[in-house]
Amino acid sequence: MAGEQLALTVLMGLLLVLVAAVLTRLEDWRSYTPLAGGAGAAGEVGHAHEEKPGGITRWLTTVDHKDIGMLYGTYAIIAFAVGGIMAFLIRLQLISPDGAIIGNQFYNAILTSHGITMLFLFGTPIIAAFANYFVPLLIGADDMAFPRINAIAFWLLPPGALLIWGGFFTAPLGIGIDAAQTSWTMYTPLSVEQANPGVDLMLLGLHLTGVSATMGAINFIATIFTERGDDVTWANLDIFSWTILTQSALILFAFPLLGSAIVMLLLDRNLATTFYAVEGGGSMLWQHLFWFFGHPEVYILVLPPMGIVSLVIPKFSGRKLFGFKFIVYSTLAIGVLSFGVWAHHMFTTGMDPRLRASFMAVSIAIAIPSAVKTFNWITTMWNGRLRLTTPMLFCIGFVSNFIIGGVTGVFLASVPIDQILHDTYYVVGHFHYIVMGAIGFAAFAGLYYWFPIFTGKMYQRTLAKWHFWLSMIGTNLTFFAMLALGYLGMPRRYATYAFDGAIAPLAQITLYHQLASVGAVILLVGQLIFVWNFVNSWLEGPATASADPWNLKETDQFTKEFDWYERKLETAIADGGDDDDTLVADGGESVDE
């Protein structure tokens, strides 16, 4: 196990060194010029700005909401890469029934860290990246309500990540601190009795990320309530800001509860308290507290991506969003109902059947506002003049994956079906259709749609569409195979599965595991293309031709963030900026054509 942890430690260290090397070559992350003459090397200060310092000092001291948004985005993409490497190792391990490459303990460690990394270090920060950069622009605000608190909220995240991943760095040193092996749900009594300080480090790191998210939520609520422009009312507030407002309210109720539960878990581990002991609150107390946070967390992660999709689909359908008010109402309904469904994760714990029935009813009911959104997205596209740009492709992929993830979730909301499929790969497939197939796709749609604003460049269109198709094929191959494994009865979290005939023919289970692993390879290739295209286009790509790269003025959908971008370009040209070397945007082909 030590050799495996050393290998992953070296791999993660190389990734961090690569990031540091890139940062030292960047004078200004918004407009990159190749440093052919060697200027701007590490330790030198980049070109100065009148209102803020240059070089790396700018990024360490900035309180500008746009800069902080890009810091969040960079952090989230690094976390996505680390979590993706862990997921790829998991899928390589499961190619063969006896385990292909790693031992059981190391498998448990990366399984734990993969879930926490993707949910807390990628999912929440990538949403914060979009929200920090674009919510003030969309509502006509100068900045966030509390700029310094905004910066503090971000700078709590890097130490949180180091604590969560700390066990992988310390295990090879032989000092008795290994990576946590509790699974991302940290169920007691396992998480209490696991005598490994790495668990404490992970819990402290999670606590920091929760404090960060709560500070950010307070800031967004204050900003949307108090900093809106005179022409922005509740009636014409954009859909993305509505979803961020709802998400922030959910965070205020959910994350402090998680923090309290973690503090009690730390006390049980280190001071012999009995919050989760049999003679105290019992192990069921942790499950209730964790899932009271955990299921709203799913909607904390999915509501803003729904807002991005609701914002982007009309732009490339040539028409306004159908049923705007109903999408807003459904967003608020999801926010309220999300706190009444947590116990559907606990249908097999022996709870009172009457309680199970009530939670089943609410769990099925919450599918209604989600279905309202889905039908409104489809109706928006119906008979529209579609332009299949990369952002639009990812939005369409979001809708199709969300339908599969949602329908499979309705099955799990039914008590008798859940009792059969609980803790099988069916749950993993369902959850990842939402987390990767929906949330991930919406994040990519937002990155491509707003790419011209935060870079001033345009991505390579062909590579971007390769990224979409490889992601779409890889996602469905990987996670649909997991749904099939769940129907075969394959339990999740197992490092090996050499139990022929115990649940299903071993050859059949192996086949579906191998299909899922092939899909993971396809996904990995797609993300490598994304990283190359994203970084190369940002650093070397020619500038966009105008402030309206998507021809939004033709359909009267030129929104406030592009209006800000237009003013920025006009100011740059007036100041002597160079508007040569431009590139026409990815306009897409009209379906009618």
Given for the second form:
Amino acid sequence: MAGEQLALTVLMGLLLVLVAAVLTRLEDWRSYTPLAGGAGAAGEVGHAHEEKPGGITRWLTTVDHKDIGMLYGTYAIIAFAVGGIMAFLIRLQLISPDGAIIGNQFYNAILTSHGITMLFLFGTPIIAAFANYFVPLLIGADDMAFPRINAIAFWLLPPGALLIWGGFFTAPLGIGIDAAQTSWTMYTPLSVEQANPGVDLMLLGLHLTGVSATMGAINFIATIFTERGDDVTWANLDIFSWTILTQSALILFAFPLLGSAIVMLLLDRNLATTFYAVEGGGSMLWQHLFWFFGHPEVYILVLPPMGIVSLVIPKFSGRKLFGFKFIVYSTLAIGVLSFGVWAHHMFTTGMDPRLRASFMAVSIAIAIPSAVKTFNWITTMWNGRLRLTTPMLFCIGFVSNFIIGGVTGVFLASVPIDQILHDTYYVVGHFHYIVMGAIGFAAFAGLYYWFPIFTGKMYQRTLAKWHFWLSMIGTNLTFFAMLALGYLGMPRRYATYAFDGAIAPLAQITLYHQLASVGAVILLVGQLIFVWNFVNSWLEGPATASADPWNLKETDQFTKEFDWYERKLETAIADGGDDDDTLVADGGESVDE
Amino acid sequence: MDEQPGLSDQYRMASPWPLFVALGLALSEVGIFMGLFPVAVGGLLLLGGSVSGILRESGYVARPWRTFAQLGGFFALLGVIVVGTQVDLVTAIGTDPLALMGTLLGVVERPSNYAVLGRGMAVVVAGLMMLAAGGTGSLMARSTPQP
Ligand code: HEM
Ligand SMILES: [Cu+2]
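Please move on to the form predicted in complex with ligand HEM, as the form predicted on its own is already shown.
All chains and molecules follow, beginning with the one already shown.
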């Protein structure tokens, strides 16, 4: 014990010395860097890369919103791959009723980690990636309001991921720290009773990602309120920024609450407090706190993707977004309502029926603003000149999947139906239609739509279409099979399902599980194509010559971020092909203003 | 020419501190909650140091050492409050301060034997180290005036 203590002390000491050394070097480098407008050879001053160090240091020290957006994006895609592999293992396991490949404990561990990874390490960060890169461009801001806080928010994520996945790394060492098996909802008393310190690590990691999201949200709110360009008013603020603003407000109310609930859980686990013990708040306390965060969280995840879809669909329909105002209003309405529905996750806990009825009413009411959006997207496309580019295909896929996901949600919101379908695969099907079929699809739409801007290249169109069709078919096969499984009574979160035929029709259940797994294979192939296309086109594709790869000027929809890109291309040519910078007047004040 | 493409280019677009602020926060949380005394102390030092650094860099404070010491004072106070929930400090100081010192040193020696007390002491120790270092730093900075 004392030896360990000593070793840890030495390690920490070394780490601090190392940090100090690194910092001295970096500070040195900085004091030699001429500030813009400072002394220096005339031609050199003001070039962006003079300010940015090279190589890896650039990425470790950047506070530029575009770089941070790229970091978020890279992080999210890596997390998507990790979470995807876990999902694939889950689907392989369930090919046969006895479990095909892994043990029950490991199944529980990857099930838990899959959910948390996809929601907190992929979902939130991929949205932050788009928001960081594009919101300042769309609203004509120089950067985020607090660039350094922006960087801090990002750098909290890698330690968060390491902690969340930590149990998987330490399990083989045999030191008694295993991956958590709490499921993503971390219900007490289960999560209090599992003595495994891996659960603590996961909770700490979650806490860090929550802090990160909150910092990011504050930053976006401040940016959108205070940093808008002179020509950007509330009346002409673009739809994506509106959704980010609403999302940030939701984050501001939801995530600190999750953070506190997690801290209480950690204290219950480690310091013998009794927040969630029967003699304390009881285990229902956790459910209330968790879902008061958890339901807004699903809208935190879906609103910005809806913003992307609202932004992209008009571009390829050759006309303006139908009912722009109503889309904004419905976004705000969803934001407010989403805090009033949390108990629809708890209908079967034996709560007061009168309460249950009111939560049912609000939950069904929230379908109205969602439907407003859906109708607006459809009307935007109605009679439009559709161009089925890959981003557009993903948007149409979004609408289609969102309808199935939303309608199944409305069914679940109805108490009598939920009492039968709760905790079955129907619920899993419902939310996957939304988280994969809608949020995932919008993320792809955004990645393809803006690919030329952030890479300066174009992706390979045929491969991208393959990616879309495989994703669309795979998603619908996998998750429709899950809806059917739910009707057959298959409970969720089971590692095996070799139960008595009197309980459920085993042959059919096996068949639908196998169908879902076939869908997962199709999805996997599609995502492999995506990664290959993405990386290969980025590294080896020819540079795009045009700043208008989507012919937006033709329909007068050439928006600010492409404006920015065009100016960047022009200045790059004027500069002699230099990539990322331009000459600015001393102090950066615009000459003609 | 339009200023947009390069407008953000004249800001300093790099800072070494955010990475370390995040790392410091992560280490302190892990150290405190998992009851790893050295990690908690080191993490808090890193957090305090990089927060002072980033505040200086962005011009919110002029004297980073003083900030470091102030943060240290804050941590120490926080830690004392936590320790105070476990030990009746007022009585102990009044009757037998030496014994109290002995107990607390015992905690530092074997923090894992004490749940809350060990964590409180980690915060106290980190705070005191920062106070000491920050105080010395400010004095030295004052005696060698910066250009
Ligand atoms: C149209 C509005 C929606 C309604 C009325 C609705 C309704 C519901 C209901 C009642 C449940 C609980 C089912 C149960 O456990 O018995 C549920 C679960 C869930 N919904 Fe929705 N939903 C809607 C939209 C969404 C959206 C947009 C998302 C994601 C962005 C989402 C994600 C989820 C998730 C993740 C769960 C499962 C939580 C869990 O138990 O692990 N839902 N939904
Ligand atoms: Cu919900």
